[in-house]
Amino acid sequence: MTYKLTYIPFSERSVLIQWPAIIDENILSDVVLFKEKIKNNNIKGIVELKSAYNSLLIVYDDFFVSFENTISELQKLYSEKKQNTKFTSKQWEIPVCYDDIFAIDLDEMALEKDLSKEFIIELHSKTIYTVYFIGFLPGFMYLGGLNKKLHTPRKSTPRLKMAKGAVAIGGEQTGIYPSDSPGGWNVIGNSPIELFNPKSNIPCFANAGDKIIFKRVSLKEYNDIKTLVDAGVYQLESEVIDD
């Protein structure tokens, strides 16, 4: 399936993409594939591709010659069958611990649905969730497939401060804090494992079209992994589920 697709000037040497503006798991495989296709390509001169749910960053190293050359390239590129672009993604298997101490919010999501914490629980850690995008703090990996009994709005008044490793639904979203900052989504749990690490050859393990799901540890499992990240010898489980 291919879409109509928007091509606008970002900047004197950068183009912005859009697809139809929703957020879809076929629009953002779409995103994906035409991010490889564009990589598998070496189109001459591009120095970052950047994805979201509906859109494709594409920067240049230098200002266009031509724009409509470059958009008619790209078009080109677009139209051509896919059947030799593939990618790999992963499933991955993140700790969450949902203790009191961590989830400072889910009572008072617990009252407003009124349904119990662990019921709550449940529907959040029994869920697949998909890798939209990567954005936000390094690392912060905006999750889509909450299941709508959970959708919760953010907070009229952000947190100045949320934990690193914090675990929050946001609107129709759950994500992961991967350092402290501030934020306004609701904290019902906390993941011990670091999600962005600049030390690293890939600084951030997932990306967009990638599989999360959430196991549930008791405290002292948390804090057993905490020590094993800290010492740098924690491996996070993943199983590839398509190339």
Given for the second form:
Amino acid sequence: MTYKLTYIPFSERSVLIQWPAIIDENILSDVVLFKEKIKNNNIKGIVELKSAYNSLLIVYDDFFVSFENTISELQKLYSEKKQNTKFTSKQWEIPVCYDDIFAIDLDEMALEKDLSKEFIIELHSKTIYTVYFIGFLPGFMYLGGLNKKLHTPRKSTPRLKMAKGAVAIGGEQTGIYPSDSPGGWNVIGNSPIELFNPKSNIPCFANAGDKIIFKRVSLKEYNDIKTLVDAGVYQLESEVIDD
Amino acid sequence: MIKVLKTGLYSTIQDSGRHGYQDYGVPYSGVMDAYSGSMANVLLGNNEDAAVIEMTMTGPTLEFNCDTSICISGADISPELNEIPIKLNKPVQVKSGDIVSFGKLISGFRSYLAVLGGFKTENVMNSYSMYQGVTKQSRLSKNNELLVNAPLKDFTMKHAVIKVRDRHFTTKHIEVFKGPEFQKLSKVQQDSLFATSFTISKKNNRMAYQLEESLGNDLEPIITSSVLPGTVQLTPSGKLIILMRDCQTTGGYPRVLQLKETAINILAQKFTGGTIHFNLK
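Now that the form predicted alone has been shown, please provide the structure of the form predicted together with its partner chain.
Entire complex below, previous chain first.
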């Protein structure tokens, strides 16, 4: 697919490429594909590539000599046929425990939506989510695909501390807090896995374009997984998705 | 080894930051004032991105358990070696048992202490820069024992004192480019961005500086997108926030201006109550 992109200078050594301003899976695929193309072409001087919903930031190691030349190189690459750029995404199964000891906002959500807790959990754990990008906190995945029935406004007063692993809903989004942090989302569960490992050269397992499903586990299973995670031997389940 | 006897208000180890991990949501971090941080290193013959102590407004008290050389650049926090004042921007020899301490803030806000070879604390993702959740320690604490890397080469004491740009500490002019959403501002807002003298609020730290004056804001939030150190965001209340080195990787507020890299260094030496003017490049 080919979109009309805009290229704008952002600081003296970054280019911001923007796609149409909508959150859309086809746009995400195009963003990720272009990012891969740039990586595979080893363009001189690029030190950072960062994608978000509908944008790609390219940071160079030095100030632009000619911004026009820089963008024409990128435009040429974007318009080339897709040969050789194969992008494989993965689907990850992330264990989540929705037990009352973690789901501190589930009662209130059920009451306000006039839905049973069981139904909310089922809707939340039966959806395949799309990883749009990682941002906000190290390892925080922006996920798309939350069922409309579960859209819930953020709390008017954010909590000073959301627990590491908290699975929560804020507005139209759901996500997992990779570390203790302040936050205003509604907590409905907790995941025992590590979303960010600063010791690894690839500190997050998922990439933009991957899929996530939440696998409901009991408190006993949660504790068993947690033990394996803490020992550094837990293996997340994943499968390659063929596009 | 160098022992921290007192920490000062907010002292951290910083180098040029963590690069190449933005796509995992990891902030850059790194010295707030890269001009002064690299000055301290270069004067010692270190690589300009060697790890230094960044101190804020007040300095630590350090006990040296090795013979080495240090150099202090940036804010003048009245540094002393064994209670005798020492100069900024000049390498100083220290001996085992010596104490380096700091006094009153004279100018600037952030000062940098470089040691021959550079500090060797926990290195995570190719950087020594401390950041909560990435490194175990997010700031120096009392009784920390800081290791030092072997120097690059034999260092010969130079007697010259480098002339530092006074302007770096005194200018109110912050040079900026238009940000990605600049054009969405009304003409009145655009004009007042450059006509207003903005005051730095007490909400200023390594993540961001918030400014007091309001521009008013009737813009829609943007779809969450990339931000950088030096990005000026317009918040829903109409106030401006200038992102600094520890900022998040993405944000949803309109990005109206972008500071030049040298302007980030200049701003890093300012604090609560200071005033600035944006100058469009």
